[in-house]
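Okay, so here's just one chain, in structure tokens, the form predicted alone.
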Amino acid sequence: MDLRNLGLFRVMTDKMAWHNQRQEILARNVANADTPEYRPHDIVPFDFKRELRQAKGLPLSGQKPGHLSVSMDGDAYREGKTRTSYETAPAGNAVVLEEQMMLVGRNAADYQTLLNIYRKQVGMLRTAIGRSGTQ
């Protein structure tokens, strides 16, 4: 059974597949520091209502002509827009390591949380499947 095909377990998937771009493009705006005219990125904020919407209900099977199907295209998120900076280095960069740093580690704690939940609710569906929380 592949777990992904739940809605609730697609919408975490896809969460935690945010926070991991995220994290790499924290990461490159945390390594340009020092490059100069550099401007710092972010991602465009993880829209959840509309994930809910795609991921609502369990998908059809597919086995007649007329069922429709929810598509697991699994698209990157898109790079957002530069994010203006309050502070500019005299050599035009304009990341401020206090703040990607600041936006790492609550990624990294968003991220986690995540994580937890995701294994809570493959412990109680073991559960009522009658098999151990545990492996």
Contents of the next structure:
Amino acid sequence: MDLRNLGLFRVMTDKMAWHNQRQEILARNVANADTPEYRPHDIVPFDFKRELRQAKGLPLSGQKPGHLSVSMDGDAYREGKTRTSYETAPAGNAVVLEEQMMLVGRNAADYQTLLNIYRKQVGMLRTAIGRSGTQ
Amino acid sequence: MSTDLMKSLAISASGMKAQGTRLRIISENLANANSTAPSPGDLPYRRKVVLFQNALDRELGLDTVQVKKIDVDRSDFQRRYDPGHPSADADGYVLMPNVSTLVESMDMREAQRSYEANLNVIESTRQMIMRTVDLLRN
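Same protein, different condition: the form predicted alone was shown, now please give the form predicted together with the partner chain.
Below is the entire complex, every chain and molecule, led by the chain shown above.
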């Protein structure tokens, strides 16, 4: 059984992918904290409603070789440079380490929350199957 | 599963490498803060500076940070009156390196701070990976 067929699991894995991508962007910002003319990047916020609507939609089945395959996942989220920043160094670098570290911390915490929800859901499925769920 | 997380680790590692190079150059500058010229006509040690750039790592497909080039500081040398010095000129002045210990130690602090920030990102990413792997436990 593919857990991604279930709406909630689908949204959760999408959100995890979003957090993964955000972690990469934040790591890049911190690594470039002293690069001249570098502006910090960020990712578009995760829109829960939109994702839920997408998760409910039926995907194309694509049973024959000639059918187009539409991949519903694997699309990277859009990212761009942040417009405003607390301060810009004389060399044109606008990365503020404090801001970035706060975002990194929040990202890790949200990811952890998501993992716990995921675990709970799997536990509920286990209970439904009849084996004793561990949690 | 965690290709993006592995990418973050690679990016942070590149940042730490760049800051490490910077720290090495700072220590070269500090060590040579009193390296005068060997003879009156020569020039003393010239301060070096590190230039960073945001570079695309083609192998990993990532924007990492690299040391673009290690250049020299073109500012003027200091002059110190010391007629007995072997490399003093006719007027008794010796050219000293254009290294300022104060600037270097401030630069060192900044490099250290950036290095620690990268280290924290690595730690946070590592925790995210480990906790994802922990999902397998139950």
